[in-house]
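Shown next as structure tokens: one chain only, the form predicted on its own.
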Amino acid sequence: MPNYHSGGHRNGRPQRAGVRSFSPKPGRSNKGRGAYIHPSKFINKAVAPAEEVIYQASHTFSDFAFSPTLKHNIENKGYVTPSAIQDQAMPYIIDGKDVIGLANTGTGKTAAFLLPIMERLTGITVKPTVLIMAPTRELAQQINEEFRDFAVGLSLFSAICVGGANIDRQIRDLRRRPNVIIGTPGRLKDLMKRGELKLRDISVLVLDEADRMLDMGFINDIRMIVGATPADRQTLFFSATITPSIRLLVQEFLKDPVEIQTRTAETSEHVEQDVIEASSKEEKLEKLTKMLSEEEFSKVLVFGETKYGVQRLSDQLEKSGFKSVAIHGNKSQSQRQRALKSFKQNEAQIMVATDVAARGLDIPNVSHVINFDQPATYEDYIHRIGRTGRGSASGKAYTFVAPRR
């Protein structure tokens, strides 16, 4: 790729030599918008992952004692062995207890927590009986669609409650009593405000990315949402990570927990990590465009910080004649689901997001991670970079900056 940074790696190393004398983001200061993040942490040369490991599973989805219909539906998904989160949750959901499960996304987790669930709904009356939350809409999306390939043949019902979607078809969805609700804390909260979400008979309650919830600010409608369930219900709680604040939540909702730990390191070493020096909004504009032409960037995630700005962004690329996507809080949620589609499918080469936006999502086989505006912390990059150079593929990212003085 050509050189289009003054400062960077020289003969394969990162040159840390003078970076102290990086100026803050160009035209503006970081006040407000969390701890300054100093340059030198977006630079580093790629260590080359270790051989992964294969992991041996305890069991395959047919010793498991799945319904026929049930089974050949996930055969039909082309599921033979389970991940690891897999084999070793499903044994404890499926014999009730409650489960704490510490996996990347992208490990199947949502397979381990709905299949135990769909085969024990079979035949069950009362309605709605699960509860799945979930911190953005393309997450609760993702997961209502797993939730019907497995559902074929199985008259099982869910419905999704999340906000930018028309609430009043929400509304006509939950009196239909589907057996499962999947929804965001936001939108749940307002539709039990509005007295149309009852949770006095769920059995099940399932807290899917609860560490993304707890840094959305979420806590508070948790809180209720968890508080209208019944006490004896089973709860399933699975998190990236367990911090103080999530062990405290842990304390609160489970009982008894058993804790699956299939988490592996963060790729962040794995990728390649760069700066790239701009003076202006245009000038960065001018140097994204200048990369984003050339083969290697193929699927490319590109971070800015607000809403208006990455719709902004998306629309200069296009008019550039790039296939861009925008992705961010003032879309639909059917927009967004185009959006994310389109990217997935290859249609788009570039998919510009927020933090917010992007936070939750499985999106495979990304080239490059983009910060064209910083983020907020330092934890907020490691979490965007993670994006790409997954398992065994490589994987680079760059950071605008401002110039050294």
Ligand code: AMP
Given for the second form:
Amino acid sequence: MPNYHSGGHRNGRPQRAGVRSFSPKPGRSNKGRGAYIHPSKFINKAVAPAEEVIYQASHTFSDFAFSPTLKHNIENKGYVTPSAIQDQAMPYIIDGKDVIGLANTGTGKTAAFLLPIMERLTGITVKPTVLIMAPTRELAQQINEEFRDFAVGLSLFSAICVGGANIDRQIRDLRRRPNVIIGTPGRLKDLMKRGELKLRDISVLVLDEADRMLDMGFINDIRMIVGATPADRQTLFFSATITPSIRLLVQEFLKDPVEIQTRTAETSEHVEQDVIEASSKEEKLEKLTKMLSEEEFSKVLVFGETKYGVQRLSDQLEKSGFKSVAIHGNKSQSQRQRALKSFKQNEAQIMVATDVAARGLDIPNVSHVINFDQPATYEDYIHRIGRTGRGSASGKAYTFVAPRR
Ligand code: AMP
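Please show me the structure of the same protein in the form predicted together with ligand AMP, now that we have looked at it in the form predicted on its own.
Time for the whole complex; same chain goes first.
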């Protein structure tokens, strides 16, 4: 792709985007909107070697005391060996311990908490028993889909309580007393306030992508919701990062937790990264259009900063003849789901997204991530480019930057 970027190798040597080498400019924080991220952070020519370290699981799924039906459903999903987080966290979750799982999206953490929970739920009559909180509607939806796949033949039911969807229907679902409630904090709080969501029988509480829920300002809602659950519950806490504020939450919500770390720095090392210089929006669009016409750009996730900008960019790409969908907070739940489906199924070559909308989504085989607008923080950058180069696949990420003067 040599025609579009600025060279990449500064000072004649490849630069890596390693976290360690980064120091923010004096007086600037690397948190929050508008923070400065040095362009060298978006360059990583040193793609990790092709031979990937294969995780050696110490358990097989049959080692766990799951019922034949659950085992059958696991097999049906094509899961043969447990992933690292499943292998390491499931024994503790089965034992009833509180667990902190430091794991990225795409590592199989959903099944790591769902399978032990579902095994435990079989035969239990007290409802609802499990509450799963996630930062976005899409993530909640994905957890629910996985739950339903595993629940075939088990007579276990879920209700999904997320914003942007019809609340009356959710109330109806809650009144049917589901075993598992999956929701986003804002909507869960609303349902509690209406007296429709009662949490006194919750025995397992899952906080998924807790770091993102904090970033999104859900802390007060989370505190209120967690406060309404029984103190003797089991708490499972998943986060990709562990910051001081996350530590505080852990101390507040978990008892004597086991910490499992399967997160590796490999996510970004894996991805070839480079910058593309452009001095205006028009130039960015022109260069982007050129790139997208190339065959290798088969499944491209483009990030923009604002809901409006994301929609406009997607419309512009459509006008230029590309099949593009947009996903952002101004879209209804069903619109977002339709967009996501068409991107996942390769009907749309391009999906343009905001950070919030794309967070946590599991989209296989993304060939390129393009940062049309720069991310607000380096952490957001890592999350964005983590959408490509999943597993053993190699991916590429390009970030538009202003030209050097
Ligand atoms: P998650 O991190 O839970 O979003 O999972 C990422 C993807 O990996 C999903 O598509 C899962 O269905 C898949 N997955 C999870 N666990 C396994 C496993 N043990 N074997 C194969 N695929 C898995």
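Note that the rigid core is defined as the largest set of C-alphas that superpose within 1.5 Å between two forms. Residue numbers count along the first chain shown, from 1. For clarity, every value in this text was computed on a predicted model and none was experimentally measured.
Superposition on the rigid core between these two forms places the CA atom of Y378 2 Å or more away from its counterpart.
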